[in-house]
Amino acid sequence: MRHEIALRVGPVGFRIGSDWGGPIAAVRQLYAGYPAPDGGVPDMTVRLYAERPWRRFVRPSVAISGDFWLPDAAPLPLAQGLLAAEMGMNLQVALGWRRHLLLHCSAVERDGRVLLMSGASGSGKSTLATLLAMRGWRFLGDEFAFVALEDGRIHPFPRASSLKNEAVAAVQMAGGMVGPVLAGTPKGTIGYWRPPVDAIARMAEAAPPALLLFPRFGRPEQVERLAASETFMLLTQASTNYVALGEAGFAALTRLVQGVPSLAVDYPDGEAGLRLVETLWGGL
């Protein structure tokens, strides 16, 4: 690759390469004050590149390789190259990772336990864990969390949250910072929001589970209480390295759904999403 960039996010070291430079400089500038893969030797590796030579040059778009790749994905636009290397980022992590049991949630942790939020594109969730954070809340994540397979606790992969479409106005509403923004991705319009400083400088410090919330955006307010049973299919759903992990995973996810309250939350827009969410936890 002709131009490169390595950093660690949480437990994971990236090395990203591209045939372009502009991916990586957009790279650069998001990830700014991310460290090094630890001992410098990176976990995964990313590949943007140009499926033919020309292609670099006449209407370049850009394909995402890797430790893994997905042979019927479709390259993007050069213009939109630092969504290739999210995507690039996701994938890696999605279908190569093994040493913890990954969720498709956000995460969110005050008083050194974790709020975690799964659900389907659109619920919510990546906004209402980038809303608490702008409330004092650590930002653990808004697309994985991490459960540690020995005691169940969620190790932080605070990548830049990824807002769509709605989202983006919705933080920028509530005094966000977000950007770049990326109009006419094959997701609608991606703004990115960087987590605070804080949260980048602590994503080693993991933290048990406390609640685990269902949200669904746009529907009348309502509290429904999950059995462990129904959480745990979910869950399973949501997990990219369930059946991979094997023992290891069917463990670490029954202690998480005997250890920890799941309900479903129906809310009608973010600031009831919001309140919600506090009076819930306050009630742990």
The other form holds:
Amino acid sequence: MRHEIALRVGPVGFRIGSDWGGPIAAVRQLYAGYPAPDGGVPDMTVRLYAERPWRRFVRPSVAISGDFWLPDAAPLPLAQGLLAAEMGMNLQVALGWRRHLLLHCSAVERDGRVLLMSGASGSGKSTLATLLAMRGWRFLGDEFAFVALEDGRIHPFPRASSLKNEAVAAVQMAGGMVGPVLAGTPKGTIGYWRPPVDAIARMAEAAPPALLLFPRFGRPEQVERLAASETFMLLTQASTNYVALGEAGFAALTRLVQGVPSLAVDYPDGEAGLRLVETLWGGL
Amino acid sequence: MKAARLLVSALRDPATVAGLSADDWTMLLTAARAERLIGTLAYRLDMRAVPPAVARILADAREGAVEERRAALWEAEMARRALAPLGLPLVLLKGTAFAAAGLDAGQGRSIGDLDILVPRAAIDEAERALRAAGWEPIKEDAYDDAYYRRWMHELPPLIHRDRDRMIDVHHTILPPTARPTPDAAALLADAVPLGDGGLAMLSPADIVVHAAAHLFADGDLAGGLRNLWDIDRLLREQDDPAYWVTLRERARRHQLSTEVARAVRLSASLYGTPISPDWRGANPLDPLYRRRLLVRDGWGRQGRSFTRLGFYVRSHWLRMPPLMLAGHLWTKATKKG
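Output block for the form predicted together with its partner chain, input the form predicted alone:
And the full complex, kicking off with our chain again.
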């Protein structure tokens, strides 16, 4: 392909190719300081391409594909090329990665132990992880938690946090630098928050999980303990590769839900969310 | 294309990967994934002889293939249970058959759908039994459904509502509209039982005839490198010289002599399959087929769009008489506008 970049985030080496220079330049800027793939051989390939040759120039729109089959992801306008690259990276990991159990979770670490937060889009898991990382927690990622199959530890995957809509302002108000910001995407406004240098430098350092939260933003404050069996079912739905891993996935998920307390947490706003997290963490 | 060539030579002679650069490895692995041959490659290569980053990727591919094989065999067992009341042997086709029989062709092979063969007379009964056991049609469209039932060699694909796995129920191995008419009764009559569990597969000659039919008489050769690899492995497992005589007879009987001969020649030329001397020879069209098979580039894309377009047009031409094709394409083009 005409333009390309290769980089590594946590354990995953990516190669992104594009028919246009723009998306690659945006990726290069957002991922400045990330290392190259191990041994120069990326684990996954993402392709950003024009569906027809003339669409490189006329109403250019970025189609996404890669090593692993994608459900029809609609092409994006060229101005949203960075989002296309991010979606491509996400989808490849979701569909093809099998060295860890993947959970759709954000993760931060303090005192050598990891806090996992799972939930649907809009639950606030990215925002909470970002705000916590701005208060001294180590940022491990806002999208996927990589659970080691052999010992259950959480491996960092510290890509830029992707903040949607009101979360952009919430992080900016807390003093965070958000950029670039893409307006009018299929998911509304998306802003990227770059992880601190320390999070990138320590992205090979795994840590054991200590607490699992299912946050829900915008509801009266409430904390409810979940049974291990219930958490198990919730996490099979939050895992993209649980089925593909077979017995190894079952063993890893069983260990996680048996070893880590799990709570459903409702909170009305960001401040209340942070306070709740700190309280719960302090009570461990 | 360089990536496709790297892949073919790595499969044919694993020693050729010695000294590949990181970029060559990247191209090779990407092409192997796109051709759904990465699991096979992982079984062929010596993990100790490849760079660590490559070994990790290949180990993943190997585990993925093990898991796919397990799921495929389980799916076959589910179909066997659903169809048991019909009292027919369940004839497995393609990947699932290779895996169930423990053939070399099944080593690391990617297996998607479950393909089975049942007698035409029993197809309605088979469909009823499968639907009662949780398989559901995926084609909602009435034209597509009627088209399949009237003109295809299989039922409209069914998908299991809990396991999300697809089954293709064939009553023969080529569409009835295609010019060759394979002898479906003979395929079934000579099927070989797999153990005593009620599963069966095609005879050793028919299995190659089917693979060749699938590759050259049905479709546009997309995924052809893997189909040809199946043929290479299947032929290598036959060491009886009489096999080649049987293969010729069966190919003739199924009206697929040209396709089988081409499959044998191309398998020998790309993968170095040892073949019987009287199957050698050259055909002026073979280079065009080779060219089509080797379109994959280092980004996993298919190049040579002009060659591919030719084979795409050919695939429709092969499947249907021209007037019918015109009518079909007209309906397809107008109904969704």
